[in-house]
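This document opens with one chain alone, in structure tokens, the form predicted on its own.
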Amino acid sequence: MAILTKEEAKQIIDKVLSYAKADETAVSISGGRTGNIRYARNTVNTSGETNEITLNITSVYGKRSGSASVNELDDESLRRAVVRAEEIAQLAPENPEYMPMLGPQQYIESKTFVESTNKINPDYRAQVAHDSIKPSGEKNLTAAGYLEDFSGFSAMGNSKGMFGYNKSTSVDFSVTVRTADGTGSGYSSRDFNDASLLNSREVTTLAMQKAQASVNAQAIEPGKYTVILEPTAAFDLMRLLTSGMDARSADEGRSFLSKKGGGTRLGEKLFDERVNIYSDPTHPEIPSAPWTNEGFPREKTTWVEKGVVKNMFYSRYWASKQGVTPVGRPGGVIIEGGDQSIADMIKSTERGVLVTRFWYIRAVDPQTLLYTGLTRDGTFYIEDGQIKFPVKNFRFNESPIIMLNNIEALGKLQRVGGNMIPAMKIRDFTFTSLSDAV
């Protein structure tokens, strides 16, 4: 399916709005091509491509709303979808938190679309798999990986005159490599908007090195250790912090940003002064859609500055209730780092643990952001500035809040999951028990 142009999308949205009889009507349309290839045991087992388009209509009468979706764009299908949404809306109960639809908005241009990714075809996907499987097999290692690419668009409009359009591309690749005896495992991943930046052989080589180095891991006592978290591991925990900066949860006493007895910790210094977190939809390495799920225009926003909480994100309803200017949820965050490499961090560590990534993370206490989970796919003991041997995996109990107060060093930034995350050297990280899983 071809990506609809801005003009084509607006024409369809305007046509749907012309059929509407409700007090308010919103229309969104999105679609594109999603391709993938998956392999395990050094053999491709699935590959495919889908082309989809979906149009959603939300009709509102007073504070009653109803929605209908359709994937056919002929006039009759669109009319029926409008009627269906309006019928549902008239039967729905009132939503006491309903907010009137936004009027026209000014959206920035975000460079989320890259032609190199749009041109991905089955031959490209096969080459990605080949460049991962071949070196693994040559070293008597077993690779399992997954590539997914997307090229598409989204557009939205409503009866108040709002309209937005955005094209985007993405490519995500991850690989796990195991040794023949099953005692060594390594993992690596990369994601980009621009497919020309992906080198699956390099990514696989990192996972291969981890797998080979982690054979016959030794057990060491759980406890508090200085840890070096690679960017993937740091992201596993940092995303829990940034996604928890919701103003309503804080105001209602359900968040790490809540004060005992009422109020929030906005404006308080909660972290090491080296902690700076912001979001920017125009960031060249992690561009994001120019609007939030509620239609807010996204703009550069500082969330934490020198350890001080500067912003929380609001729904339109909660911002109105609190009498504040709404701040939308970020599309991706940047946690400022430093200039140290992971090798530099290792050299400066007297006794510690290097962690590739975490897995099976679960909440223990949302109000303190205490989480538990496991290390996985490459965990190593460091002594006197050198990696001495692989260690058996640990279960951890730790909070990102405590982590960001125990920083010893921040490393270079790497894109992980649509965010820019540094490697982190953290003291007194709590490992509670051992895990026999590889």
The other form holds:
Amino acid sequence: MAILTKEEAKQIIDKVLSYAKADETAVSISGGRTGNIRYARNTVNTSGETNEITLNITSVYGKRSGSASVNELDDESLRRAVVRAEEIAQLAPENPEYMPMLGPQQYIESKTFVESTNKINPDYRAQVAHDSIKPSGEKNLTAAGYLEDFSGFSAMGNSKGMFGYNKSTSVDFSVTVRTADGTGSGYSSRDFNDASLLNSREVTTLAMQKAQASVNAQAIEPGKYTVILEPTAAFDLMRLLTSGMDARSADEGRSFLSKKGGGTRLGEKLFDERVNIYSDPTHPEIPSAPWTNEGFPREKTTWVEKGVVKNMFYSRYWASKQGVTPVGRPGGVIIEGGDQSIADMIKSTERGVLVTRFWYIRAVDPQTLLYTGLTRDGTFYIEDGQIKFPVKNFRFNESPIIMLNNIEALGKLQRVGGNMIPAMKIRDFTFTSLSDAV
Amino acid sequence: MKRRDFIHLSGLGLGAMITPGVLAMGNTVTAEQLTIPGLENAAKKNLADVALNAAKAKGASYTDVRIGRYLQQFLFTREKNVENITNAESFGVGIRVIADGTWGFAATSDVTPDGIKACAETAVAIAKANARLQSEPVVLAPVPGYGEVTWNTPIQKNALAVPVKEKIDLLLSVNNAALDNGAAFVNSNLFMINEQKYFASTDGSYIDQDIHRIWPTFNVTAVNKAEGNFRSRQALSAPMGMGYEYMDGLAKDKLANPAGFNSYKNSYDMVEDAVAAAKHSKEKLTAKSVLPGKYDLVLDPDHLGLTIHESVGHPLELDRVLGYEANYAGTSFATLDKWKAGDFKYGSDKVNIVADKTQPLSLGNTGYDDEGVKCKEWDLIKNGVLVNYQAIRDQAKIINESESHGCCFADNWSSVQFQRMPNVSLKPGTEKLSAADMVKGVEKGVYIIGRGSYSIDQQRYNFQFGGQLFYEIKNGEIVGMLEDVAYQSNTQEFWNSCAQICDKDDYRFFGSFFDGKGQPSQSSAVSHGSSTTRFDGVNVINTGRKI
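Form predicted in complex with the partner chain structure, per the form predicted on its own context:
Zooming out: every chain and molecule, the one shown earlier first.
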């Protein structure tokens, strides 16, 4: 079984550390089961399950470090891997940015593991696919979807006495439903730690409705529109901002957070005052692993408060160089929303476009965080508070920074890709051309 | 690490610099282990026969087995520092069967007769379980048994056998060259891959292949802190199906381009390119912002390759056309009815695009694909007309082909093989024409070099491409550098605006080292050859913004 208990993991890590001769040694073990099922044209085409466990050793002499990994956990394999990591470390060039390993840390108990997901088996996956394919086929629609589930653990320890252990589960499901003649397409997706919350029939029903409603889309002129972004669409663009708040790049003058004349825009009001972004490893809907990638305990952190940038990511090295406290990257972020439903937002819109999701988003200018991409799988024209008709997909060129200054309303939160994201109503969103793609 | 972390590489803008924390697939090992030979062919044949026999005994009507050893060395540096050195080895067996007319696949890292037998039986069990959901039985286009054959990438110098220190010293000298010429920051990377693949099938083939690929790349940034500006310029190298000889930077492989510096053919001078990049990144800080409008575009092969990849390579993948990628990459505008009509004008008469997995030095160059089909070249677009797709054994019948095109690929022994893009290349023009001559004929245009931002819709109609370097052409002359340039077009409109193609002396490869497709996503490498090409009256937008 690929999931080791805390005690088993600790025992193996301690054993590896007892073999080590380097100045500092860190050991991590992770493993688990990853399963998937993929279907298209209303037929399952691939499904599989992988069980694996990997132990990674990092040995350090002075500022030289080397790593080795193994899949076998018998004493002989572990001994050999330690020797190999130490050999690689001794041959490695010095890393001037090396930071000594951390000592013991206090981690919270995370709620990332849910038994319902751990219990997933091939029958469950087949049922998820069946519950999506069947209703689609009955309406002469074509479903293509993908389910991936994970159940596993991660443990780490080092020669300075640090030890951490965490179990986690996840399930990600997405489906695209198309009309038989290819003139309509709809998409919906959900992700959870707890598989019992996933209902693939419900998710598929949404995608089916969008597919049917998007048939015979009309062309309207590209230009600046008020848009209502469903949480999936909002997340597609907001993650580009929330994942780009690195202090080092900002200090180096090569980030949207760099300040003219030098320094960073930390503490500046960059966004509308309704913008509040934070992360919380204990959030009940998006619990995250208890430690950051550098081994610090994850804590509730405010990134943006009332539109003001309150924190950026500081690696241990960069924090020490700048004389500040390190700030790790969060597991998922929460962008605070409001009470409005999407229906409320539509009702208050004189003229606008409802967007289900965006696609093929690529950076155009890292200086301004300008991105391009297209709408996909459900784009609708709104007039006088009502959805009037489906519209052809648009290409956009827009920056999430500009968007967060053009907020009309924020809606209820929904989990998207491990984050809590509101629907967003944004004015003056820039569509630059039309696409014939369905 | 988890598989999807690796696949992250393929999702990055090709321009984006890959973080050194992103590791390779497989176990990390010493550099020396990457040069130790794997199993003898006789041993691999015995193990393969275990799989073929075990699957047959359980009722499989067809079986193929891939015993794969995948070796990778990735080097990452930044300014004066080595950020990471990753050596990885992944070894195991993937077994694919047809039972009850349905595919089944299983893979194992337990490369012993017992492990392989159990894996083959699992593959059959999965096929039988899925057979209940299968509406139509799988039919394979026939392929001859080739017996015991071998194929090797024709390399001169195994990059994995070159001492790590020598390679690191090169990258650090690249960084120094950039810093000495005014760059504020520079990252440089070297990716090297060796796939040792043994394929056997019940059709009677035992195919041993040794495949090598290399990709040197860098990103150079200039900063004007006073103005709060920064601009970057990436390497103009191409990933290649070559050994370390690609790094020789031979004079015969340098081609002076109309903008006054060197482009590279089949070997690369990384230090020289870094010096140019530092100067370019500074120049970009003050370059003129483009006036939007219609321009004639002169596209360098190191730029055009990506446009070919996105607007021709992907839409002509038959599995996309049929809807198998509908939930992820999307479908295609190039539907079967357009192909059947026989007169669908994909491009102007000048446009001849071929698919192949045989061009020497290309990333796609292999002897046989991952279902034991001998590789070849075939036409996709002839004199502007759509004539074919990319199809594998179980798709050939859909387009009335009697044999597979030989473009089936899996990125690892543990991944199931499926249809992947071969090299897709634009044939050079037949009349003598250099890039400099082409520029002379342009009244109002932009000369674009290098891969930049790229985005295209899920059916491959509407696209927007940027680049690394943009030069304004006025009345037949390059008059200066431009910034904030991107062009937007529609695939069919764009290829029909193709007005002129330089001759074979200008022909070069562009490559994509980490091209993603499928769920779970798999990565493949593919080249696109072309000569400098002119497209008339393309819509150029200005991407500058104030925040």
